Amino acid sequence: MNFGFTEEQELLRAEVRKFLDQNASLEEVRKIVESDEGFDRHLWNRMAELGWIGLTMPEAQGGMGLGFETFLVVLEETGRSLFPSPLISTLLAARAIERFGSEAQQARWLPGLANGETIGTLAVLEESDDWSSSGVRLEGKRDGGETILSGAKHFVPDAGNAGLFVVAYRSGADPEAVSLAVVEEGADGVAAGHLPAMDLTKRLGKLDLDDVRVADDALLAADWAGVQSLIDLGAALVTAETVGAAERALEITTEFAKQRIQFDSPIGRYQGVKHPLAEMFVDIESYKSLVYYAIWAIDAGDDVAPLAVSRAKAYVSETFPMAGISGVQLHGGVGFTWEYDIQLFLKRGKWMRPMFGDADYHYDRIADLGGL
């Protein structure tokens, strides 16, 4: 099994890096996140033109039909720049429609997602903040040829910018009777908006559904196992993006340690600084291997994918937030201030830790999947 990237994938990485260096320096990212939308619509459209948004979507619907191993290259670079965009959210919505939608449903929604005209997102969490099937309390009540949804979804990625929501709802009394419905912005009873968050590069919001009528042709043929596979994919993609963020945080802190002079010597010469940096490096290399394997397992449709994803997400959820804390501490009293970039990575760690399950959730799942 070879986890080395191909020449084509490395060329893609170079192009993404060049694009982000020219358009999304951390200085520019600070400006972008202060806008109402929280991302740059012009850059989003350019990414669509370059084919990055539709990279894994079917060719028949305007995508490129490539695997997540290739998309991983894009995510590592966007993570390195803390690039604010609804990329992961849109991909998850598209994946749900691709896997569980009919040909007519795919033709209806995927082209708009692939070309960037429509921003999509997956809405699962509710007030309980429970990623298991029991956490889905939103009931779908049948009325003729329609399903009525009334309730709220919390912590929905990019909710305030989305034009399409793939919503998990309860479709029966069985604990795992959970299905998916596609709800479009502008439909009667649909309201969504941003919520205050620590990490401004990652917008979260709330979706309110007030007697929203969903026709049968907007229901996807998914069950709880299908919803769980989307949660797993989200966890893997967030972890992949974190690899790039962690590497950049280590680079920033290492460079600071080389330049900061204390007692007539760069602080990087002291063991109290060297050791935390070495631990950060070891952690990054460890969860890099774990997430590469998880992405491969998802692409291959291997039965080990859920376990591989939980291993990767558990590790990164535990170690990357600590890396952010160490980075700020090694910067000394200035590390937490707005002028220094390292505080942005600390905030990213606070965002990614609970997304698609925190460390405790995934360690418990590892035990369950391992029969413990």
Contents of the next structure:
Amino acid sequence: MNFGFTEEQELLRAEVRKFLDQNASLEEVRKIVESDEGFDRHLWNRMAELGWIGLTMPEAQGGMGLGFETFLVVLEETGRSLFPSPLISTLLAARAIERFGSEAQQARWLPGLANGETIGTLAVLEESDDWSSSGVRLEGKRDGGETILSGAKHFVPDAGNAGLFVVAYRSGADPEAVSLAVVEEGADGVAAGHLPAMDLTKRLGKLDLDDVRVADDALLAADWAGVQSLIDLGAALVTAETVGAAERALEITTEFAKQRIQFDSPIGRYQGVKHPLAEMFVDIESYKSLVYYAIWAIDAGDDVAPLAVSRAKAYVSETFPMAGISGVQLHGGVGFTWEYDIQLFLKRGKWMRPMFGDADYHYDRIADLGGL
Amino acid sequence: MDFNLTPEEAAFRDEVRAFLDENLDAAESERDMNWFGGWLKKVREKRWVGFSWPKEVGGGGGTVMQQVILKEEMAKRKAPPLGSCYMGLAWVGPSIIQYGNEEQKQKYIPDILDGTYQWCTGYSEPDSGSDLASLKCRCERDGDEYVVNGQKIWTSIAMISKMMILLVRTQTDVDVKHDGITCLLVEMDSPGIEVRPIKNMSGGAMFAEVFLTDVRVPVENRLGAEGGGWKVTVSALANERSSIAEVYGLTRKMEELKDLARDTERAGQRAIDIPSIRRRLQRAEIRIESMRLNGQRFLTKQLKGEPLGSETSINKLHRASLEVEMGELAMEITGSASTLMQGCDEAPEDGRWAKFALGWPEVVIGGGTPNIQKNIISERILGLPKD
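Please show me the structure of the same protein in the form predicted in complex with the partner chain, now that we have looked at it in the form predicted on its own.
Everything in the complex follows now, all chains and molecules, and the chain you saw is the first one.
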């Protein structure tokens, strides 16, 4: 029984934190998100060189072959600094290809994803905003040895920057007949772009597919259970990143409460201020326990994984948005100015809430999985 | 991270399971006092009473990990408690083992393990509740004896206890109020002790006021140094806060609450199928799961030899809100009948849940109120200025 990180993992954490402190302070992040792409290609490439993007990808394809448990450490740090990048999206696309792609398909796409050249993303949701299999209506029509995809994918993370889309499509009449196809940007009929989103550090957009012809060698051997395991992984990774963001939001608010003087005393002395902060702390420690366990279960291939993921995401989706609100409130007037940083975390909470399923979705999923 | 058991740990788990298979030989409803007596004898022989205590004092010498395995297996099987001297096992024993002299260990520990008699804890006073260190119970030395005058309150099971672990003030002119407190082990039949039971809001009387008038306590009954009583107490309180066992109690209660929701029909449907009730049950269950995992994370720290700090307040706070919420949920599930108490056919499960819904304060307020736990977290962990 060991519910802790290894020394190597802690060293990696220190390394990532140093890198982000030097290159992506919140001041810097505010500048980065003003750019067209909304992330910094130069920093992205350096992270790829350091091996952080390919951390969990197979060594044979240019990755490092480590578990998600190690990647968790990276995500907590990118969460802390609200670092804008297509890291989770790229990782999910790579995971789809690694798990459901042939060796040839892996060799074709994974090296580019691991070395940062290709930005990948997973496109599941449609207009119905439904994460279940019935939400996937986009049909794959067979035509002369090819599959034609026509329709739109909504709320696609990093859609405007991605060079590679792993698209969930309907492959038959059965409600669960859903599979995955790899569609590349630039192919005929593919159009993608970003939408103005509340959280500027997270890009989100739409993918339009207009009679896009997909050759068989770009179809992955995934079924609905496989797609769902990717959604689960997405939920786990988003939760892990939220741990870091939540810790930073608490730090920022605690620091403010120590400095801000009202009624001749730092406001952090008053129980009306310190108690909500203590409650945030309790929640954050609980996110950690739930998501660490979920990610351990994913790595170990333990049956409890989907249940553990849903518990973590339901908890974090329900409470972190409220913590952001609490943080802004405790700052008072400056809390909702553009200048102060706490509002950035409130927005991160709102981005995170529905991403890969909100609390209601995950409560229902727990029931589907045989839980309560 | 690794949540798997080592071969040695797995072997211990199997040993526990085998023992429980053999000795939990009666259904829960059929376990009477006679059966319980037999159970206590067997677990005592097995050295599971005081399982974590050193073998020299008669405990089981179990490791932290073994304790967790034992408690988890017992909770799964709804096994009865290990031992019957509840306060002695939870609070008094650990303090005596840590601070007592040889004579004291030999005199008191075997009886705690055997459950020969009950102990109570004389900590809180009318004006010293959350601010325990401000306690005033007067104590003066007179030759080989201490003379105690004062009042204690919220003393659980005082009326059935033979012994009390008592905190008194031996010195008043101290700079820090924590100094000058001394811990005494007092016989409850000493002249000058009067116990007045306090009826609680569920109608029972589990705790009492204890009045002490010129009570003479031999000096050899002092636990730890004179003026060192706060240290003795804090170690016991820390012991209480780190207890991982409370999760198992909640898990068990949660299972029973789910059963209640399955068995209760409301307007033609099972209560558990009413979405608002189901959500609240699910939310509570996730909180309990997070407590279980928090406990394991803190356990990892302990196993690495790092001291447990104030983070144990986290589960205390979870537990506090869960005890209240689960009581409210039981009321919500059973509807109008939830207001009925024991003694009528209409009361669900003979008023058990009504009693539960009134019973949370003992757990939530005893051992540090939620607001105190929040102060501990915000001051000791977050570093906010003291209130």
